[in-house]
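Okay, so here's just one chain, in structure tokens, the form predicted alone.
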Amino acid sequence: MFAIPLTENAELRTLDPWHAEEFAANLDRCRESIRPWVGAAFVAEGVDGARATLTRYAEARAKDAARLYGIWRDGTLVGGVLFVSLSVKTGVCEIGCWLEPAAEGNGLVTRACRELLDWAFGERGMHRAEWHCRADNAKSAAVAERLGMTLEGTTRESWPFDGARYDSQIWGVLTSEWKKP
């Protein structure tokens, strides 16, 4: 089984569709904490929910388009990492992320993304690789910072939720200033 060690008791491994009922369970933990920052569609609900969203990137892995990886510590699932796009042509990526509230401040997420940037870079030949958040969400922007992506912009009132509608950044980082720390 493919699972790469983050810490002692937290690794990194594929989540797929069979993985539905854990999912949803995450989701359910962290779901109000996520909303305001993750894409509508991420936020499942239910098992069945949970399962079009793994379905959804399962397809799309396929086609050598996105990836979704969890998190999973102590054996629970508590959050994840994807390539939100990827694009082989092109040679630029996106990557994101969700975590549950009590697995924040443990440095997961940053190694689980230097993971993703470093198969970006080194296996499939990536170029740039980006990272969007909204512009008030300081926790996402601070591992965007430690993955060592640069602030290229901000693009105002791109991002709707919940009737409003925010700024957002982009971050990004280019294979030749790809360090791993």
The other form holds:
There are 6 protein chains.
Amino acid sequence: MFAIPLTENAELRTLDPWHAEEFAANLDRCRESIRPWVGAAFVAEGVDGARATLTRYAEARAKDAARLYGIWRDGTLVGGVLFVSLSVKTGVCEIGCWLEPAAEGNGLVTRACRELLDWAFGERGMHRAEWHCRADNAKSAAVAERLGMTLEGTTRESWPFDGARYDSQIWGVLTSEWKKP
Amino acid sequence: MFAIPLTENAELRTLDPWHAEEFAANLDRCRESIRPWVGAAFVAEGVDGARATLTRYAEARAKDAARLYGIWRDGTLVGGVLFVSLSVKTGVCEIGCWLEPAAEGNGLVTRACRELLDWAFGERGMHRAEWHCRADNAKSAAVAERLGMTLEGTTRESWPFDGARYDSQIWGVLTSEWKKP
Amino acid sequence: MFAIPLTENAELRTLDPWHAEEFAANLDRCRESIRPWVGAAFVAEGVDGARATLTRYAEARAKDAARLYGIWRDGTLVGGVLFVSLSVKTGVCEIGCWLEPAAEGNGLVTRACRELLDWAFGERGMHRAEWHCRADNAKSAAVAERLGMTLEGTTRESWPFDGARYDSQIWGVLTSEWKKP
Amino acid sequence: MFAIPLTENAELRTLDPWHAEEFAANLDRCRESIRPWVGAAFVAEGVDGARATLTRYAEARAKDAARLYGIWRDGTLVGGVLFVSLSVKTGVCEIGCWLEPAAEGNGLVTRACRELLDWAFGERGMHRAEWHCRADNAKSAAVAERLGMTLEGTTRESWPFDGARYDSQIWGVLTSEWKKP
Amino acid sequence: MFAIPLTENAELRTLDPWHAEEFAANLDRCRESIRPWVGAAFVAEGVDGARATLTRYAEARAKDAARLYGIWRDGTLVGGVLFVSLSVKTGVCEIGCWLEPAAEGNGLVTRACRELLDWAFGERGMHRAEWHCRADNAKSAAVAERLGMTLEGTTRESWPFDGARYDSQIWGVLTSEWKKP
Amino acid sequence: MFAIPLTENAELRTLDPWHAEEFAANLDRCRESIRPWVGAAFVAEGVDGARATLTRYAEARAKDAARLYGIWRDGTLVGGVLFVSLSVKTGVCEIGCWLEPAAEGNGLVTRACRELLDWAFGERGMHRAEWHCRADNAKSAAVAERLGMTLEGTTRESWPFDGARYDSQIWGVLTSEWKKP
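Taking the form predicted alone as the starting point, write out the structure of the form predicted in complex with a further copy of the same chain.
Let's see the whole complex now, leading with the same chain.
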């Protein structure tokens, strides 16, 4: 029902448990490409796994602790952005993203993240937003940079994946630094 | 973040637990006028009561069983529309509304309900939508009529209020009958 | 332990989770015949399904929101009657029934429903009792009529079954109309 | 709705959360006299306390783990009997009772307990039923004796009350020993 | 992290859900020998069954209602002791044990139980501790006796096992009787 | 029951809900001094607040997600150390501490943290342990340094306190770096 245009043929919408089939199909198209860069629970298998993830976020939304949004391009769910966490108490939120390979390179994620940050700083009174990514995930770091974030730290060997351990970066942007481009 | 324009200065948005203060203020401005026509639990007192209502709907939304939307006019929450219930299993949903007196007479509720029905029939595959109201609530019945609904029954003395008992009307519209005006 | 005689060889008793095996056997004997007329969750398969249904009603009974009773004939559970819902707040309850084909034609359900209505109006202060059935379920409508209920409405295409959609009737009787025959 | 006659003017019925007011009134008439002999949680204060106790038992009944029954005399709830616990797994149950002073001396409790034991041994397949009481509660021990139970042990200083500690008796009767008198 | 030496090569430690694999291995080595003497739920199969038992006790510990401890000998979990129940309200607790055959005969259980009783009486203000065992479990009764407990009762046919029914003993010791040997 | 000596007159023990009164007294003696440096929920008021915190940690311990330990000096609870979080899945844990002013300067916290890290790396297979503190909390940073941790980042204005916002430091140590001094 609700939609924010991101480009001529793409828009941002809320992503709810009833989208389980679309979300499962989206994950099927990007599971292998995003698996190294997102949490293991996010890339659950099948429609039931997809619904479980969506329900977990919907329940967190009911507690005002997280939120999930999808990006549709030409009517197909191709990825999304999310508040991994959001705390009114501390004024700190963390945002993140995922995207199918075929939809990359169009600035969809950066545009969608700007909507999240506008809302977080402009409507919700957040003081600070974070972005966490594997230190060797250049694409993800580039998004943080495009959002005007500052690299504030690198936690060593904190990201386990397929038997190895990777460093993680923490990026941050403050409400005082945020201006909608 | 999301908004659908209803008129020049009014729009429909999702209504979440974090809106508790705005919702409480809205209820304060319309509690007396809507009390006879809505469920007793809906007109809870104070910010905590408002948050409890919003949380109940957010939890129901996580189960895909109900949904709540607010109507903002000139930046103020003046009322809203809702899926009182929504069942994928039976294909039946019930919609409803509430509004501050000062915002009446602009067609806001009817417009907002059309958005709900478009979504229910067009995106969610609902087969039938209902509208329940007190039989002596002429304004409410008029909305149902404007939405193209048919009066299907009157359940006698089924609505208790302030010590008396009122008849209730059940209106319905089918997906085959729905055309966005 | 408790029993109310309905006829010479039949009686009404509370139906609890520990009756799961008897209830499963009863459902096995009537699943096909009642499936078109009752909710899908009611005709669950197996002893575990039967226990789940009985537990759901026992939990609802603990909240004073529903109640389930069995009809035993010659020591065999052949069907039952229930408060599908019961609300002290609104003073409205809905009753229903199910029965094995072999036990039909003896007035068991009508007699049992009279016990429910006596209790609802006489002991629990209910103001109104409802009966919902498919509009093409003549036997069920006949029970409502024998109970002195009035047909108050027909909700169109509200009852999905095996791919088709059927109209539903709502019957009602008020405490002021109820007299034990 | 259900009732088993115990004497000319007394009967045994299920005792449910909706009886909270009657139960609270009953407790008000016997709190002082039963307080030394029953668990502290049973003699809760007020209608809310009474409802909490009844709800706890109704929830346990839904799990087939306990059951509560009231004794009404001349239409007034004067006490009751209960399955403190009941385990299909072990075949062991424990029964108990409470009674207003004004209703004592009529054999109501003994009669009611016989109904419980008939049901436990005859319908539920219990192997053994227990009765626990303070060792200095002669009236209670007399009920156990009248029910044909055997004193099997005395646990020392296991019953705290008002700052002192009392011995407790454990009585038991086996299904092989039970015959309805 | 924490350990109390019991003998030269054995010690008592807390036993937590993360020990599930060790506990499962321990159960595999003693399931057949302890099965007749402990509750059926305790000898669950597999690592998942072991974790379920450990989690149940950890949750009970969070409610201050039970506690579980393991006995490690030469670095291997060989058995343990537990508070089956512990009630601050009544001042009564029940203790118990299990042990692999290979570790028997070294006084490990008796020593470990003394630690429990020292803590129960000395730190937690318990008034009374109980020991329940099958009446034909001479080894278990011997532990109770070594702990200075008194046999207070024998409940007949209260312990079902493999189709037969056994008597159970209840032993007890009071805080006034307890002296650390 | 369990204790690890830290100094001649101080020891580390598990801290459970039943310690609520001791913990509340400890908090009363250090609330003002630790308030700027710990989470708001930790310094809850009264015995009920203290019990709520202890219960939250005991429940988290049952899920193997956090753990709480107290430091007793001359028999008085003067502070403690904790696993704020612990994840077997990622191999990452975070530790923390609190202490009464009167007990400072004796190395109690550093010694206690070494016990936690020995256990985390030696027994639980953790790969990495973190320490988070306000950037202007020199004493806390000094503990991290003494534990051999590396300062890996400073998240700007992430710590709200009394209307202002402070930077936070993230320190980390890897299992490969850990050697018990």
